[in-house]
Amino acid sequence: MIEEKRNNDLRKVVWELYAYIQDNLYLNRPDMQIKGREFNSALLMSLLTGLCEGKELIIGEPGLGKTTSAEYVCALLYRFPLGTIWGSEVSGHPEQTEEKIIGRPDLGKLNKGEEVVVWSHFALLPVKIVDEINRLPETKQSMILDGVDRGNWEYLNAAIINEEYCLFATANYQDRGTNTIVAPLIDRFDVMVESKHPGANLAYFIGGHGSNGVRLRSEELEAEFHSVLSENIPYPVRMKRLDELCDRFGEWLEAQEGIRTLSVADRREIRSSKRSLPFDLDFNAFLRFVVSELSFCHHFGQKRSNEACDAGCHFTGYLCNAVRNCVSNRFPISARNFSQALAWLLGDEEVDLEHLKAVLPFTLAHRTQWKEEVVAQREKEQRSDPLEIYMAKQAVKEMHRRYMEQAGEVKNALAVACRIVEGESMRPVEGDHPIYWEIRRDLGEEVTEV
């Protein structure tokens, strides 16, 4: 009872932060509905990213709030003044260097023969923002691969590992100054969202009132944050002192703006509660169903981006025939993590199909490489989302329809497979979908005929 009350109180704080950002800082239109509630997808996914230590790619036209929305979420979820966040952001451009992103030698100590690293604020802070990441040349994107993936930052012979961190990156649409985000980097993002135009009326209001981000600034505290970040002290000591400053900024926000924020302990408690939420049977079955369609290939054993399917394959009607690449193992991790976070936020006792359907398009949009002919069929269709997200939403609808037609058989096939593994003498369930073939493969059967 006490734990439930505590969870409800933390949930209320997050809802208040969502409302505060939406009403005062990042004006927007709702563009998605989950269990009868309307949300703005960019703001919702950003909040979930911060809560579950995720990584988000925000795309959109210049000047539509991609970077500022991430800054507001980071400031309020993690209790950092905007000025401190601005000082830690990394700008994507061709001349960016490892020294500006991660760290540099302490030249004074180096002259004395000591190898000491001065870590960048970007590497030190638990909230990380890379602005216009697709302006980094492909050769320089590898500099942040390990840090983005694990929070592990290395320079010279020194290293720090962020105990808590989330990352936001923004990207404008392709132009002459942008580069392709390499596949290993883009796969490390849990979700991709678009920061959309708010509409003529809200844009007019924004133009008349300007930014209210000044509400999230305290020059006095920002100076103290800068002082601690610039000191040459052990990383754990520095982080403890930063936590104390974050608590002070949280108290300042509550006194000045009347808004409650989350402490380090609160965020850990939320993540612990989120991880304890169970997945129901349909969640488990549908996620496997989705992964099978995006990784299966009857002819070559699995999808590979350098191998093309035969035109006459029996599985032409499934997504395995529409995509070029194999979905990575990071995808189900992202889908489970964000579904649990959404279920926690909505106050549900288990993670179900509706939570999964809501997050799937955003976890798939950037990871799916569609065949050219499939893109050509879809790109002129009427839509309100960018093509990547639109196609991911249509794919999820298509797979969900197929799943609902045979949900009972799929769950039965998985149950029978478990019983076979436990020693019962049974035949695997056969069916006309990649999931049945994957089950038979896992049970050691040769499946060569269609």
The other form holds:
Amino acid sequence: MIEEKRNNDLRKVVWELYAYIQDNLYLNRPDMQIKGREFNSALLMSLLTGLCEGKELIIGEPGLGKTTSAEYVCALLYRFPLGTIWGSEVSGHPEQTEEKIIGRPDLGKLNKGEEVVVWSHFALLPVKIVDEINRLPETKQSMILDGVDRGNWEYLNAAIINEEYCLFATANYQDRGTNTIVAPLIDRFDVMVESKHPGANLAYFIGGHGSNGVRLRSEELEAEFHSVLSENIPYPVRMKRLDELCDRFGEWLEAQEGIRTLSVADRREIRSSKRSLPFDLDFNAFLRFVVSELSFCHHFGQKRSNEACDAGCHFTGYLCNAVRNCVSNRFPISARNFSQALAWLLGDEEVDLEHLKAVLPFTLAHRTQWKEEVVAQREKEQRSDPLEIYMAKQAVKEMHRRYMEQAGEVKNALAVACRIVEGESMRPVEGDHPIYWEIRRDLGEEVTEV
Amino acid sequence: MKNPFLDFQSVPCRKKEIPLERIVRARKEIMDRLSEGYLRLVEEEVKDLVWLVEHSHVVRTYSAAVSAIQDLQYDQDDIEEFCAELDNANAFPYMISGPAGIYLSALINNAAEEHILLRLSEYERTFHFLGYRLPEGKTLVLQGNLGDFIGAGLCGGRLMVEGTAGNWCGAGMTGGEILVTGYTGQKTGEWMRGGEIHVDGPIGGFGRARFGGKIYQRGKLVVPHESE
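Given the form predicted alone, state the structure of the form predicted together with the partner chain.
Below, the chain from earlier opens the complete complex, with every other chain and molecule after it.
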């Protein structure tokens, strides 16, 4: 009972933060609806990214609030003054170096023969923002792979592992100065969203009084943050001192602006109750259904980006025939993690199909490489999302329709498979969808005939 | 290996079944029970693999057959299929015609349908005792050439034979009607007490011991003869 009350209280704080950012800092229109509630997808996904220690790629035209939305969310969820966040941001440009991103040798100590690493604020802080990540050349993108994936930063012989961290990266649309984000790096992002233009009427208010984030700055505290970050003290001690400063900034925000924010303990509690939310069977079955469509290949055993499947394949109607690459194992992790966070935010007791449906397009958009002919068919269609997100939304709609037509049969097939693995003498359920074929493969059947 | 389907352990399993499979299975169950009843009857009544046609023996076999099929749900199609099983030499370890016919008669007499048609013309085996004790209200049509004791002990039912009947046709019948489109063998109407036998073909001979009933040949009364 007490736990539930506490949980509700924390949820209320997060809702207040969402409303505060939406009303004061990141003015934008709602562009998605979940269980009757309207949300702005960029803001919602950023908030969920912060809550569940995710990684978000924000795309959009220059000046449409990609970086600032991430900064506001980080400042309020993690209690860092904007000035400190600005100081820790990494900007993507061709001349970027490991020394500026991760750390550098302490030159004074080096002169004395000691090898001591001065870690960058980016590596130290739990909130990480990489601005214009696609301006980093492909060769330099691999410098941040490990850090992005595990919060593991290494320089010379020293290393730090962030206990808590979330990452936001922004990317402009392709122009002469941008590079392709390499597949291993883009796959590490949990979600991709677009920061859209808010429309002429809301845009009119942007930059006016109280909408520029000045209220999230405290120069005095920023100086103290800077001092702790620059001290040469062990990482755990430094983090403890940073936490104390964060709490002071939280108190300052509450006193100055009347905004309640989250402490480290609060965030831990939220994550713990989020993790305890169970997935319902439809969630479970539909996610398997989606993964099967995006990884199955009848001809080559699985999708591979260097192998194109035949035109006359029996599975032409499924997404396996429309995509080039195989969906990674990070995809279901992202989908589960973000769906749980969304279910927690909505106060639901189970993570269900609606949560998954809402999250899926954003977890798939950047991970799916569509065949050229499929893109050509779709790119001119009327839409309000960038092509990647639009195509992912359409794909989710298609898969959901297919799932609803045979949900009972899919769950039955999985239940029968469970009995077979437990030793019962039954025949696996046969069907046309890749999920049935994957089940039969898991049961050791050599499935070759169509 | 880890069971990757464990989350679905609580989902009740529906075995996908084609309707035809269900029908075939139900049929097979009935057929198994019919066969089981027949084999039990044979084991009880035919101890030395010899079965003598004695009145008391026939009555006892019929009673045993009726009790063997009690509580059994079946229809005309099942009886016809059982005939096919009896015709198949491999289906039963031993096949003795008398008890088989009595068992079939018990099935016919206790079936829910009032009108039963059995197509027996394709079978190699000759069936005896069909129509035994056919009760009032039942009509049995038999297509094919049949063995002895057809319509024996008929008690009120209507038996139509579209083919021929062997010896002792209508033996001991007490009522009802037997119509035979072909011929009948020797001793037609032996021990007859009532009812009518109509034969369209030749009659091999009449039973000498008769206590009533009438026998017609091509519509003409031949027994009792006007002189009797």
